[in-house]
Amino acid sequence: MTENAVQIDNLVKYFDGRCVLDGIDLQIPPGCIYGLLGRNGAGKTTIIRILLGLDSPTRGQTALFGCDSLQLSAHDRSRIGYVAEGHHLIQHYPVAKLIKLAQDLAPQWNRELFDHLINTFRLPLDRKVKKLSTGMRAQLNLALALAANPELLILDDPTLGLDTIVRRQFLELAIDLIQKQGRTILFSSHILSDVERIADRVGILLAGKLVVDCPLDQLKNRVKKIRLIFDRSAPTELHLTDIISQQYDNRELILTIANWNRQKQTYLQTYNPTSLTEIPLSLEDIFIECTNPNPATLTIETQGDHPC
């Protein structure tokens, strides 16, 4: 059995008496591209920091490649690339000096790839890091992380604050490298269209719990927005499970339903609507719908037991 790149078991984290993470279980196998989503303060960065051993859990365990996050060796860390929100690099270093430091710390440094990235980004090697624009720091950070040839790449909102052109360049390069090299990626972002382009599988954090954890295509099949039109007033009480939201407007009823299946469609037909149509949902639409309801009522059922 292949060892998971990321393993989280019953992870609980409290800050100042407030529960931020409440029993998170997550497995990411090698080669999977996992998009971790949640509103501000949902706990995405906390999970990443605990995985990297930068913070400790209140309860539970996390591991990378089977190694406890709090006991990662230098060799273990050499297998992991990390690009954080804000791109916190050593500000007073010249770019060339920072590159030399990163190269000395990376036993599998890929010089050819790094030179290609530096030329693509046109990064000035003689300038100090603090003199670089936000976009240039993001590009430098990604280049340093990828040149180390990590087996696992963790991206924590890496495009936040970048303009549209730089963000697109950053994303397209990441997609190209991911497709060519088959890395395992844990990718957190507020820009859901980016996640939708990259991710095989997505997780959604809500009120400290992982309420969604399934392949992206399966999520799109399991959450549906349905418009029903009636020749009289729309019914106001439906004995139907997994309704995420509902909107009434005289003869029109719009429902967002989790765990959509043929049985639910057949049940809605018993109300004799004059029309029943599906409203297409993007990942961003689904995220907004799934993070609005009472979290205790939302569970997205998955099919199959392979994580990606």
Given for the second form:
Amino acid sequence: MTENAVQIDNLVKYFDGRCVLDGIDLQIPPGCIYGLLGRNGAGKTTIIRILLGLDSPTRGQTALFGCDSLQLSAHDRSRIGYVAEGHHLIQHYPVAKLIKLAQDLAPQWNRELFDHLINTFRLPLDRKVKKLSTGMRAQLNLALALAANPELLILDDPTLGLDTIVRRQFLELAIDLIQKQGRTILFSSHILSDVERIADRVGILLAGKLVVDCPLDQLKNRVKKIRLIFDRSAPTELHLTDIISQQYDNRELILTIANWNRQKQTYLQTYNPTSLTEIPLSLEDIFIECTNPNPATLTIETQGDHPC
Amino acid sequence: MLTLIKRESQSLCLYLALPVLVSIFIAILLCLDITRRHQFSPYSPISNSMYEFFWVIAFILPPLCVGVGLYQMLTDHYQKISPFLLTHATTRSRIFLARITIGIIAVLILSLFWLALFAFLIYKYPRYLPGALEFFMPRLILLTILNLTCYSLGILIGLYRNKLIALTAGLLLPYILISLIAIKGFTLTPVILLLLITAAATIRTWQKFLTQPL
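Same protein, different condition: the form predicted on its own was shown, now please give the form predicted in complex with the partner chain.
Below is the whole assembly, all chains and molecules, this chain first.
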């Protein structure tokens, strides 16, 4: 059996008595591109920090390549690349010195790739890191992470603060490298169109729980927004499970339903609507519905075990 | 590991410039004073001047050694050095080992500088420093141990990441320890006590550094 690149079991984290992560279970198999979504403060960065051993869990266990996050050896760390939100770079170092340090620490430094990236990004080697723009810091961080040839790349909101052009350049480069090299990627972002372009599996964090964890296509198939129009006023009570949200407007009823299937459709037909149409949902729409401040208990059921 | 040691030494070079310059300045004053006294009265003992300078360095070096530890840990925190290093092929233990290796070497260089200078003066003026070797050497060795204790307390306080606590403790702790030596005298008891404090502070720092959020 193949070892998961990322394994999280019943992860619980409290900050000052406040529960930030509440029993997270997550497995990411090798080669998967996993998009981790959630609102600000949902716990995405905390999960990533715990995975990397930068913070410790209150309860539960996390492992990368089968090794406990708190016990990662230098060899295990050499298999992981990390682009952090805000970019963890030594600010007072000149770029060239930082590169030299990263190169000396990396057992498998891909000089050719790194030179290519530096030339593409046109990074000034003599300038101090703190004098670089946010975009340049993101590019430097990505170049350093990729040049170490990691098997697992963790990107924590890497495009935060980047303008549209730099963001697009960053993503295209990332996609290109991903496709060429088949790496495992854990990607957290607020920009859902980015995740939609890259991820083949997504997880949504809500109030410390992982309420969605399934392939992206399945998520789109399982969460549906349905518009029902009736001759007379729409029914106020529907005995239907997994309703994420519902809006009434006299004869019109708009429902967002999780775990959509034929039975639910047949059930809705029994109310004899004059029309039943599906409103297309983007990942962003699904995310907004799923992270609604007052959602029904939401868990998207996955259909069997779905490796990426 | 060598890369980390190299990085730590480069990082500490900036801070070490201050104690090294202070030490050299005091050493020059000491040598000038001894030369002056020697010329003025070639047969008078010059141990007084060395004794005065011993207490000067005993009051200056320990706070500077607390500063070495504080500087290492606070710089690490404010410049986010460990989080960066940990995203590469290294571990917290290696970072810590490299850090204290360089810290201890720095403290020993500072202390050995004075041991060497005093030994040189005792060698140069044997007639005018009767019993100086027996008198100064145990004190200088104790001072070296005190400096190591101050360094270990410096790294421990630095981990708490509070500049006010760091400043207060950095100024107070060395003098509390010096008072302890003054009370107990230059005997084995303060040596054992200082070694115990050093070991306890280092182990606690290690344990905290391995587990605290970065």
